[in-house]
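We begin with a single chain expressed as structure tokens, specifically the form predicted alone.
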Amino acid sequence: MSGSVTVRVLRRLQGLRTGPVRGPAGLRAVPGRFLSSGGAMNVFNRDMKKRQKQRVAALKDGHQYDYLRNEVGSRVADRVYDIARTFPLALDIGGGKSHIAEHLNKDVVQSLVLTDVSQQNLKQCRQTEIPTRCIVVDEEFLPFKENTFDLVLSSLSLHWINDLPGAIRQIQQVLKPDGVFIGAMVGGETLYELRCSLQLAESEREGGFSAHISPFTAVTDLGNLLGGAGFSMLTVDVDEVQVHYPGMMEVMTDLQGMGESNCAWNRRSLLHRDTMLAAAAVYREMYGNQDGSVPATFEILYMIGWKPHESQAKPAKRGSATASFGDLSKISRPTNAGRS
């Protein structure tokens, strides 16, 4: 099931206190475990996204650029309400700042391991009454023993790994039998505005275009991708939430305040002026609403998948079904003999 939800930042509301909180510290890191595949793509540049959330997370007024977090955190949270039983121990990857956590409770999580790749980011996560332990692990090489943890979270981070599919089996290792994943990821139509609007004016004014917005994933792939990480009984699913903003340079500078700027290998850093106010035109002319924003679109693609245990349940075997379809026709039919 989709939607769209329409979030106005032209007044932004103040953030939550934050702090570090400590908690159980009865994890054992195994150090080098759980290695990506030497044969995966080298898409993103880890170290200058690394630097980014740094960057971030050392503005005085960074809270301000938190909106999208907040709201997709909020409903993977939702996710997790929606399942029926109460977590010993979770884990929350790139969790940062605790978007996530702040929406759960002890009744649903009992204890939490919080990790991301920034230390600022962990030292401003919000206090929450879930007992939480902050630690700096990178995404793509998880630290954890196998069969650890009941409950692994993600929202919106998994789009800068290099090695997804291997980054997803590594989940699926640190889940207990009878685990749960619940991620979410933005996807392929993710700012299609800037793309479109940028393609045409560096098109226009410099006769060809660069890759200015990262690729992103397509929803199309991630049942694969689930799949064949191990995981069973899968679900995926499509949102859309779109920001209005004044212009195209506050949806610019969101993304940096947001720490989600262009990291691969092969983009272009600068841009000519020209190009700019041209592409800045162009957006508005192409989408621009009738109050004088313009809107800029995030696709999150939500997924949830389960580590197989011998209790789920099962579909049956081939060949097992004592009904066909073909007899369907047969049926009869209440007649009208009864009928006065």
Given for the second form:
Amino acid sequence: MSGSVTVRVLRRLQGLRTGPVRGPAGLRAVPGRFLSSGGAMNVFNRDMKKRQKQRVAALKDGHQYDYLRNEVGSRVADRVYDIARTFPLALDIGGGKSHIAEHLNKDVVQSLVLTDVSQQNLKQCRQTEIPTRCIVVDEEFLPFKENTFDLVLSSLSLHWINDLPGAIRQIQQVLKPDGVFIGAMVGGETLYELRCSLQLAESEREGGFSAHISPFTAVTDLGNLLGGAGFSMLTVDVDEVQVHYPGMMEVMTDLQGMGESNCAWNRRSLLHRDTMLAAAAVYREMYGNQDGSVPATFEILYMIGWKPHESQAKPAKRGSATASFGDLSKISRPTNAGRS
Amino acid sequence: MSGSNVWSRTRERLRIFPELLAQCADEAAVYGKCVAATTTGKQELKKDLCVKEFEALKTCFTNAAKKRAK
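Moving from the form predicted alone to the form predicted together with the partner chain:
Then the entire complex follows, led off by the chain already shown.
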């Protein structure tokens, strides 16, 4: 069972155009959930997400929930090393406790601007040899001038942004020409086990279900997203990280500890204990491993996009070919005289 | 908020949830199988389709909680 109903329904809301509701007093404001004439989606309560991140950053043992961010941060740093360039000025959007920069060194990135929506997170940023400036910034409103940064990084924070196309466009603007954006976000089939279990249990216990997992971007949409924002030479790849937990409750506790609690406007404010019990049983039965643990899948989408520049390779002009496909048959086959 | 209040009691109950569920593994497996069967078979998942299995699971769960509280 794909169990993708809840997620796809929310993404399809994008296509709905509902006008303002007319009440007796004239035009009433529509709740921020529907597509306004400005074209911006409002799925997540950004204020609540900020509060959740602040609360989580203030936890004494918060570092035990950082395993996923550490892992993805190190993989993003790998991709930075793959590019044989030195970046004078880099920006880390939603960087949190600086999970990427702790793997980078001064030869690759000379100076870093670390931003996050939560000040508590920035206060706990990890040690790195790169000189860092920490600024509290909302990912949807970057306060930087155009053509400022050589490198923009983002690890596991883009999935809480309301207007993702707009945010990617802003990233493209703050980049210098021939600058690069390397991002990692959770997408696609992340946490499908939890989503399916909750959906089935809620349907059986309560007769209907609501969305408990936020909508994610599919891999196929990333190409359009980056291309539409003006990036060229796109690279997108997918990594699946599977983490094993003792049970469903531990999955949810860890998600809360990571600061990934639900903050969508249409979230239900409670989960009945019967439903919780039922969902835990379904999760264990449908997805449990032999040793009694249950897996939780995180599908991480990595994207690399470059801001266009004349020095970048372009498709060749029509008619500039120097060889013809018809000549393929004339390529000499290896003879017995030892031609390799 | 200090002292014992409804939030600390609720959180405490949630904390021992996995421990209690572990004692009812068999009933949980039976209920899980009943629900999982709807994903493959022709039977559509309706409300209270597996109510008997769930009641068994819930009884086991509450008994485990009572035993622990003693």
